[in-house]
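One chain is shown next in structure tokens, namely the form predicted alone.
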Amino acid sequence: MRKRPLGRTGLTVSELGLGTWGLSGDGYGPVTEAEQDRVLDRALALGITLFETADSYGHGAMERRLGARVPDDGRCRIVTKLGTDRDHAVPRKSFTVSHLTEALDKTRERLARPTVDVVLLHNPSLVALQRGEATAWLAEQKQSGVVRAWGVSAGSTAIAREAIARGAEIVSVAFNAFTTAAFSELSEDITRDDVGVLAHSVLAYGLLTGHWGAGKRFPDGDHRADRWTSDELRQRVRQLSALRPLVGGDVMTMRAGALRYVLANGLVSSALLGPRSSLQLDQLVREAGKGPPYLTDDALTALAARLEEVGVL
């Protein structure tokens, strides 16, 4: 497993990362205690290094899972999110010092570690990032050692660049093919502070692994019965169009080659992973390739231009 450097943070992590939201049974329907440990520790064997997750995800019973299996060895980190209060009837998000403070309290103690390498805004809006009181809490947590670095999980780039702007050593954002031009908006910042990236969606949900048909309908339970209206959901399975080309050579499958797509993309610290079972983890760390080049230049100069034609660009 190649490792990147987490932007200006000082930390280095493994450039396919373990995120924990589909395995923790919150967005696709339940997974097993005994598969939700296979995968972990399938993870560490394969030499994964970052495991991503949120105090909400289970209601916190994934971070008290990492806690358990994931060793405290200066090797791996643990990127935890916070700003989601899941103590109402309806969860809602809250960026308050108070709630916030608490939440990494009990963070602390489901992690069973005293400093939280990486902390995050869980998707906070940008009106309340600009009121500064989170980010500034958030860099206090620094200065104290309580944690050791810290950013925002973006959900735009008006968001990702106001919380560069207020000093986020890292942002997550949502970067694939489709997302490419959003991406680009941020590459300036990016490169002049130094921002660790972390990305997720990378596979927009399973859309780019290209086995949907545009009729494709989702279960009870399953967060994407909602993200896209039908006619939406068929423009996107047409666009697939733009990818198929990849396929060819080592590139075994479109999957391959969305995955591939994001880790050929230098600013990139860490591609994070969705899987729900230890036999995806091994399809996706498999298909991901041994190390640059990714995509040949050719190749991602031609997708550009097959992008462009079906309208994502």
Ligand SMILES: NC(=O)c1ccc[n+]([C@@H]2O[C@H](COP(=O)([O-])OP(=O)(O)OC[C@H]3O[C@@H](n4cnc5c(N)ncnc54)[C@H](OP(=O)(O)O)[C@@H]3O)[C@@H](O)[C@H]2O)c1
Contents of the next structure:
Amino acid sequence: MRKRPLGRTGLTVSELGLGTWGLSGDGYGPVTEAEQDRVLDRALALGITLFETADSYGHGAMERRLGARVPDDGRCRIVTKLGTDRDHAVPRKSFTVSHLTEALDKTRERLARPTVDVVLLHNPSLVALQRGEATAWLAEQKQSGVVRAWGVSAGSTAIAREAIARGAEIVSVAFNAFTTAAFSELSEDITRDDVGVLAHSVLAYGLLTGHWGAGKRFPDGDHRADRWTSDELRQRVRQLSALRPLVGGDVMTMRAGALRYVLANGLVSSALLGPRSSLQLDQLVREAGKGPPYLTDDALTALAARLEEVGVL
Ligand SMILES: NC(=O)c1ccc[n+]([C@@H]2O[C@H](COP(=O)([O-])OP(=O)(O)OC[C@H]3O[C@@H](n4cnc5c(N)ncnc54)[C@H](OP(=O)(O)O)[C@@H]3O)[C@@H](O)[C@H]2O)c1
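The block above covers the form predicted alone; next, return the form predicted in complex with the named molecule.
The next block holds the full complex; its first chain is the one shown before.
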């Protein structure tokens, strides 16, 4: 497993990270505890050293699981996200110092670590970030040694840019072959401030595997049921024709092409995988390739032209 620096933090992380939203059962539907443990153990065996979660995933259960299974050995790094207040009937976002202070204490207890490697604000609004309270608090936590590095999981370019301007050492953003605009708009800021980048949703929630037909339906409890209208999904599935020609040689599947597209970007510190089984994890790690070039320059140039042709770019 190849490693990359996490921006200017001084931390080094595996270029494939294990994201645990899907694994937690939130978002895509239930996963058994036995399978969750199998995936975590398999990730460790495959050399993954970056584990990404949030205090809200499984109402804290995923942090507890990571705390129990991932060794606190200075090699493995756990990234968690705070900012969801579940003390109400309907969970709400909260980035006040009082909420974050209490949340971090609970996270440290669940992760069974006195020091948390990385804390990100979990999708704050631009207004919440502009108050400055949450980023100043994170900088204090780093200064006092309670967290090693901090950043923001950002839902838009404006939010990521604001976070970087306020000192974020890491941003987590959606980045995949169909979602490129925000990332390219940010590349100057990322390079200038040597910001670590955690790329999530690298398969566009499974779309880029190329396994879905135009009439694909999702069960209740799967966030994808509400993500696209049937017309949008039909169009997205049609646009996959731009990705198909990536398959060939050691790029064995469209899934491999999509993952390699993210890894081919040198600004990415780690591509966060979202497997819901150890089989899916094995496929992704096997197909990612052993090192650059993940895709040739010619393949990337031709892909950009095809994406434009089908209306993605
Ligand atoms: N705000 C944030 O910071 C943020 C936001 C989103 C995600 N994340 C993190 O990033 C991780 C991944 O992102 P994501 O869930 O948004 O999207 P993703 O990785 O693009 O898609 C995950 C889905 O891809 C499918 N998949 C995974 N491996 C596969 C394989 N080998 N073969 C076929 N299908 C496969 C699975 O779908 P099926 O269920 O259909 O099998 C899975 O649910 C999450 O777990 C989370 O930890 C962070």
